[in-house]
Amino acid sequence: MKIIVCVKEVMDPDAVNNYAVAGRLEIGADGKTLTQTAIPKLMNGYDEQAIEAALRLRDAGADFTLTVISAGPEPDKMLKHAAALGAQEIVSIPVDPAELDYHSVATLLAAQIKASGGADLILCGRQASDDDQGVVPALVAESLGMPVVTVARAVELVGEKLRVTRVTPEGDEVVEVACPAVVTISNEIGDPRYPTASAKVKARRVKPTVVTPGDLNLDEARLQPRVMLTKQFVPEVQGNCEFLQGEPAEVADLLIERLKADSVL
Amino acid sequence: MAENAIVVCTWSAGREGLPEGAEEILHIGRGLAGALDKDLNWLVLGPLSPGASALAGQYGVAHLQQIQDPKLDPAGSDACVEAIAAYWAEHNPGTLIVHQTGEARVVAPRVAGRLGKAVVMNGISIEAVDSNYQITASAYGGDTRVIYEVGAGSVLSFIANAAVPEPGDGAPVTAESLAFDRVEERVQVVERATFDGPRLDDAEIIVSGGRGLGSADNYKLIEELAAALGGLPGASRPIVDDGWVDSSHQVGLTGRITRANLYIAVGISGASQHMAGCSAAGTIVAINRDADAAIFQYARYGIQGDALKILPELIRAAGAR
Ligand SMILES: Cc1cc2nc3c(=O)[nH]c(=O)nc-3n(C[C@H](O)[C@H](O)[C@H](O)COP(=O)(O)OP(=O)(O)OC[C@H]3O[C@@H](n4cnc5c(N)ncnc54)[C@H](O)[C@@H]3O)c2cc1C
Ligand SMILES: Nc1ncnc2c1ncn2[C@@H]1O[C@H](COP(=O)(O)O)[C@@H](O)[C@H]1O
């Protein structure tokens, strides 16, 4: 059996967060980019948990090949962490993000996941923290012909089956699929693991294949972006807060008071 | 029938009857047809609501379609994306627009790559600019706003929140009935999600509490509080991670997006994916230790101080008002 999880590399959305609190997230003179290069780097969240859960089917006893893959300017450091994780292969394709949308990037890793023999299960991410579209593991799936589940918080093999466990507004729901399928994974699956220092060691030395868009006789018209980004804003929050002040019992009674004058209760 | 006109495109009958976010998403197709001077259909998968004929003359719909078909009742994905397919080869629309619920952020994406158009989520307004549409959409869970630009032909898929409906009083439409082909779904639910109680979504209060509590046992502090005030407890995720709450309690960008009349964040500290999901409330208050906490930004009241020592003091007066 043949797994592949595709991993973005992001800015750390907790540190962007952080800029945006203090009033000083930046965007670039193209107008569209961030600029803070003092902001981390790091794997995307739900990325790192969908090769959780394909660890978690290894625990349980499948067999299978694990290849992480990334499209993106400099993958390497990020997949020498899924190394250490314990992929057994790591693919990058190194492309300039700003030259590609979600269709170009699901046409490469669609590409490359063919060209590399196909796979039998797909793990994404459920959304990318930095677009936060959501878009890349589906067009994936119907560039391959795959069903795709979202919002997976357990992954189970049953047999030839995944019974895979989804997280809705509704409550849990349970649903079962055929290999190949592609299955994005969110943050209810749980914690990470970290790597050991003797894998993290080890994987050092583990080479990515280095894939391009020629290799995969992927040409500029089949890349065109059909999303253009055009522009990036930092939106305003209006501030009108009045601080509430006295002793606990005090500011419980004039908020009651203020939110009734206000006929808000 | 005219091509290139705007589609609205709903499925699965909401709990009110008709489907979620069907008049916001209606009010913001009637505005784009309405900026270009083209028809507005609203096409239905599956059961028509009995109020959608109605809602269609309301928001000025020209063609109200419907799919029936027992694959679409209720509709799985694939149905609904060969059912999508189908009509787009026979109508052409100029765009096809969609209310971002959980389904829909299946369905939008696997119609494009099925037809090889663009697609864009999370939208919260549209602009028609010459023959291209611009879509403005959160990113970074909502430090950034983004201007997508896409030719004709695209899928757009809008939040909730994004808008605030306006019916006009058009008469009612009739439906039309649309032909389809069966497909057979490769996703089988096993066991459906069963929860009916009410949600947050459709909460008027809603009192929420983050990592500040301190600890599970806090959780019952904000439970009580909601009760007191007929609201819903809701939670930011760090607690919802940690297993104090189950999720469908969550809050933000990735869990309920809410537009309560009053929101009560309690030791939330106001990041943006947090907000996300309720950035849209009437009345936003916030207690925190620190003042310099980010919710502050947001609220319209705030109180600084420990929430174990606030809560007790909320719940008697919220009970004796
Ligand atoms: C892709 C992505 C998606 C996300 N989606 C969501 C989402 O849907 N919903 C969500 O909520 N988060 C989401 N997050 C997480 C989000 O970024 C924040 O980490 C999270 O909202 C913080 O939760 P918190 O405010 O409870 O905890 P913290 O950030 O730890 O804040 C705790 C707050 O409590 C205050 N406090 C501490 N003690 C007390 C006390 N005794 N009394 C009063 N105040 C006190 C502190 O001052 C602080 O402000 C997402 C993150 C990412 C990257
Ligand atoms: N450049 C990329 N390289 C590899 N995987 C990606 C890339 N972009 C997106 N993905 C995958 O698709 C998921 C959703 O991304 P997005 O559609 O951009 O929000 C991510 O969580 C990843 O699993």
The other form holds:
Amino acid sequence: MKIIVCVKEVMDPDAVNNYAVAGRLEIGADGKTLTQTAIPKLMNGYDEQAIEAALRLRDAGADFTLTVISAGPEPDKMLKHAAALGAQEIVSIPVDPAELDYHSVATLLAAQIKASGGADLILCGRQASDDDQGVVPALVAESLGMPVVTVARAVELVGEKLRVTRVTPEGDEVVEVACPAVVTISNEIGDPRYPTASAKVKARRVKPTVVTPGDLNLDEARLQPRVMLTKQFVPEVQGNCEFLQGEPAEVADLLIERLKADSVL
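Would you generate the structure of this protein in the form predicted alone, following the form predicted together with its partner chain above?
The following holds one chain only.
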């Protein structure tokens, strides 16, 4: 069995939020990119939980090879982290993310998966923490002709099928799907594990397999973005707080009247 996890390198969302709260988050002169170079980059949290989902299948006795793929800047540190977690192969498709959209990224990932002989299961994070679009896994599934199951908090192998527990507004939903399939993992799966110290040391010597769009026979026309980022800005956040005075019953009546006046109720 072969499992592939698609991962993305993003800016640390906690650091970005801290800069934003402090009023120090700045957009460059191009109006599209952040100027801060001190913000660390790391693996998208949902993608790390997708690796955790694969490792839990291994813990349950599943026998498979685990490959982790990333399309973007050469994310050496991030992919070595994946190797330390237990990936037998790490693959980098070095491209400039500013020149791609989610269609282009999905085309690259699907082409590499085809070129490597396909996969029995493709795991992805439900979305990326930087753009929150969450469409790449579905596009990969469409390109490969696979079914896709979204927002999973648990994945099990039952015979030759997958049993997936999905998170929905109405509660958990359990579905079964035949392999090969694409499954997106949500944060409800829980915290991912940390690699051991010895695994980190071994991972330092692991070199990613580098694959270019040319190696995948993808010309520029197929990678042309359909959606272009034209502007990015930091919104101004303003907060006003008003305290209502009086006895509890009076305050409750005042609050209800105020909410009705503001068309909240």
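Everything numeric here is computed off the predicted structure, so don't read it as measured data. Take the two forms, find the largest set of C-alpha atoms that superpose within 1.5 Å, and that set is the rigid core. Residue numbers count along the first chain shown, from 1.
Superposing on the rigid core, does the Cα of Asp253 end up 2 Å or more away between these two forms?
Shift at Asp253: 2 Å or more after core fit.
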